[in-house]
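Have a look below at one chain only, the form predicted alone, in structure tokens format.
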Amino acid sequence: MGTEPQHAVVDGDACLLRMRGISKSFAGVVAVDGVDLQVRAGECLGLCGENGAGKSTLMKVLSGVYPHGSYGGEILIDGVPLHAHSVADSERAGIAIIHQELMLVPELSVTENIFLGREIRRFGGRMDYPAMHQRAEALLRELGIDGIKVGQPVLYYGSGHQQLIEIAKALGKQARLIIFDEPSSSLTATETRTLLAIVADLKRRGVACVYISHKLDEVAEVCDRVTVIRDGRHIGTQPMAELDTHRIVTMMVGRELGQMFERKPHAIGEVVLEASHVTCLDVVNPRRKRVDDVSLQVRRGEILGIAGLIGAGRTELVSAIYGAYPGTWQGELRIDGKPVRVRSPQAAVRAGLCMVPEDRKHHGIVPLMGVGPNITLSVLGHYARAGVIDGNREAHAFHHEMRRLNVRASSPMLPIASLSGGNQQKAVLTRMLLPEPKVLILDEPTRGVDVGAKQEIYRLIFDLAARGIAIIVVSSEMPEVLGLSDRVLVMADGRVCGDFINDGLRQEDLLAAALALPHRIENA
């Protein structure tokens, strides 16, 4: 099972990259165990596996983040051993990595970011901005990218354009192999189409690509072969033409996955949360309304999905309800029919309202704190006596809650930042369940999470609804909204433009509502 099928082996002489027997451990824990990887020039190799499978570790070995000597095995570029002691060494060998968390300096211009560390200088050491601007514009033209002014700061552009700037930066380094790590996780559908077209063009120009993504439809479209790793071991490499997404999933998780959305019958009771006339003003431009007079109700045991396009105001709405909106907002909240004043997340939790935020890395976790302490953070008072934390009681809670939601970590004191995205998300979910909320808001609950962890999270959501918790799910993935929700609100331009019972509801109905197009809703 751990060796490549014979038909998938690439002739070593034809390879741009060969990784042989790569192994990497951390404090005695094996993260990558004897993995082989081969990529030809002009080929896109999909690298798939669950969160924590070892994909990122393997790519950090390749890109020089983990220097030569800190891992076992060997790396060959054009048959020549690569002994990279830094990222700069791997870049000189023609390897560039585009991380999921973009490595741009927001305050610097597009040009300055593209040439950061490789500035073109005039005699005397002064930077030659005209030459750099000209080259930056040429790189963007090569990628077919319009609408970017190279002299403007990167912060003026959204995540989609920033992703494209990262690709231009990689090309500017004369990269022969580009690693894409979850490149479309924050892109719109249109931006994703642009990205995939660029990858296809790079292949035609002879650039090799490694494409890491949980979005298997993208892998199927752009990759020539797919390598799957599980628990740090190589499971198999096969041509994409001989695979389908179902087979890839089975290889990733080591078992057949059942239906992703295993809905359970659950009673829907009386109204638990009522939000009335919620309006949020833009943080930068208070004359603009990000949410405009929105009202909603959620009932006991109901799963309310909130759909809409990027910028529709979904996250701003639920952030205000949770007391976490950074700008000015107004509105009225009632829980169990009683008015509540929620001006901070702490007040929301006291009122029985909890939220798992969209951006777990910045708003959901304390990165260097242990997994266990992250989980108990919301209810520390439960383990205190006379203001002093009872370590034994808290440790018991760590272990119990981590087992309950299958949060995988070698120790509760392991920094949570070292966990996979799926395990981080389950830890944040666990923390938000400890206060026993009446209402649970989940903003993009499966972003950056692999298919196995997704199914676990979906199962938990249905279980919570069956227990009578009112749940709000914000998601950019329409199949997820339809698979989870009893009722769906559609937002556009800060307003509710549709409120539908999920009975025969289709993706095109949601999209038509979000775009304010004529559509047919049989149950509206």
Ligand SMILES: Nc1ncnc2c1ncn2[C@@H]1O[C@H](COP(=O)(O)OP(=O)(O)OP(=O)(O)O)[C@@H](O)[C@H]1O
Contents of the next structure:
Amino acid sequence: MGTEPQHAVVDGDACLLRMRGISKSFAGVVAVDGVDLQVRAGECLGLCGENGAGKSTLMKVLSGVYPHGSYGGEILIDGVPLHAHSVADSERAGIAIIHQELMLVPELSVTENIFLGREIRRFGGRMDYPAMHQRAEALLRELGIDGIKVGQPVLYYGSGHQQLIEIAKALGKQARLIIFDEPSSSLTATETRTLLAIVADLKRRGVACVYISHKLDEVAEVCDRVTVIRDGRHIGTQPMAELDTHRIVTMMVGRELGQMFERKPHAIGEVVLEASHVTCLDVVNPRRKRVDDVSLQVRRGEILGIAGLIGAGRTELVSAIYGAYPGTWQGELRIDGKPVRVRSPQAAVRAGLCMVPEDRKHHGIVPLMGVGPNITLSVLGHYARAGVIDGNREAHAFHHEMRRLNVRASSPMLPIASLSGGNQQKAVLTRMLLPEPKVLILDEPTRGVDVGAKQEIYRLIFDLAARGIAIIVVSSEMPEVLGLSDRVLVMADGRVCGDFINDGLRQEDLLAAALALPHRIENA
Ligand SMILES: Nc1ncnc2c1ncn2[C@@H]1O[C@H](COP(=O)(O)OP(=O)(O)OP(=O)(O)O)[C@@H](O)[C@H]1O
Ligand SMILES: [Mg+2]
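Form predicted alone already given; the form predicted in complex with this ligand follows:
So here's everything in the complex, that chain up top.
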């Protein structure tokens, strides 16, 4: 009963990029199935589809990650066939990609990452660091970012800053076509505005862009046309002027979606988790406090949202509570009134605390292990008899869990790293629910997740709250914080600067609180 493919007419000659009948399979599983796509110079094309629809795969075909010969179909740049055998080949053809998963080398400095593979050299071949630093600084300035020292290794920066560095790196390549694969997933509102302004500017300079995002309001704002794919197939391409976000969603999922937040009445009970006077020192510069004397309480069945800008200390706070903060920290923790010492995530899980981390690539998953085993990893002991794992019981459990959250993978033994971004997130979430925690901490739970999956995750969070689990949700998406939370804490500069009961609370209230500190005022 599919929607008939709709094609907006594009004058063939004016196209910078033409992809015709692109197909790509992995071990016999079709990820992209005969997709056509065109982009003109100076145009931004939105590429939309559910998690696992094939967007990233299609763009990896274009950018040479999957070399010529490993996919079907044809790519033309200015009408000339492109046979890229590597990323370097596609870069020479003027294509740059900002990958969905951060690809920076953590140990190298910001400058070295930005110039990786195209270092500026002096006569004699030595690297010209002053010139590269200067250029890197200029790029970051262009992006309107401060607070990044270009000589510092990238690992000192959180995922928000890393994403900005990644964007700077792509811009530095002076490409004719730039692919943005979920560029704003770790950015807050202010930085996203900067990003959208940059895309608008690129368009004015005649650069072509492909913009992939689950944040459809961004797509609506910056894209001229939108191509929707579903299950690897092209569903339609239309000018944005003839679309709205609602229509895009319907094309993406093939049906109408209901209410995003179906709040269920849930009873809020006694205090389960109490954290007092938590202070976290910066890993690099211990004189700086990332979290400064924060105390909080969460009750049974309560959903506590934590809002704030990047660098406000939210992730540091919840990592400390979960025993995963890499630096020095102090503070007291009580669960059900009893003091607990949580010095590692394992200890946290034993105490009844689970966390789904923001950066799943580094803390959430074992990349090359199957999806299924990744899910049951934290509770392997449950499936052991006399110390031996009962493989059948374990398999039964992960099959069940994968169905429950609709984790899409051709097999539970497929390495989790090869799943689409959103499906990885669902798998990590599923895994943390298995130990039946008293307190569940979710750091950016729907980052990179499509609208349908978001709805599933929200429903699950309300269900868990109704079952009496105390939940902390850290999120940069204001609608998400407001839609989920019973109570909202706003953090800025490591401190709590607002504590609200969510009764008709508005985005403006949260923003005002986050920006209230005098040295924080920005002209966003
Ligand atoms: N290296 C791989 N090996 C096996 N299967 C893969 C591999 N890469 C992608 N896939 C599969 O191909 C399909 C498309 O994945 P892709 O990453 O392109 O989706 P996506 O549209 O980018 O989704 P998301 O919005 O979640 O990022 C998925 O079913 C995924 O599991
Ligand atoms: Mg993707």
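If you superpose the two forms and keep the largest set of C-alpha atoms that fall within 1.5 Å, you have the rigid core. Residue numbers count along the first chain shown, from 1. Given the structure is predicted, the values throughout are model-derived calculations rather than measurements.
ask   = Comparing the forms between the two forms, with one rigid segment turning on another, which of 318, 139, 175, 353 falls at the hinge?
value = Selected hinge residue: 175.
query: Can you give the angle, in degrees, through which the smaller rigid part turns between the two forms?
result: So the smaller rigid part is rotated by 17 degrees.
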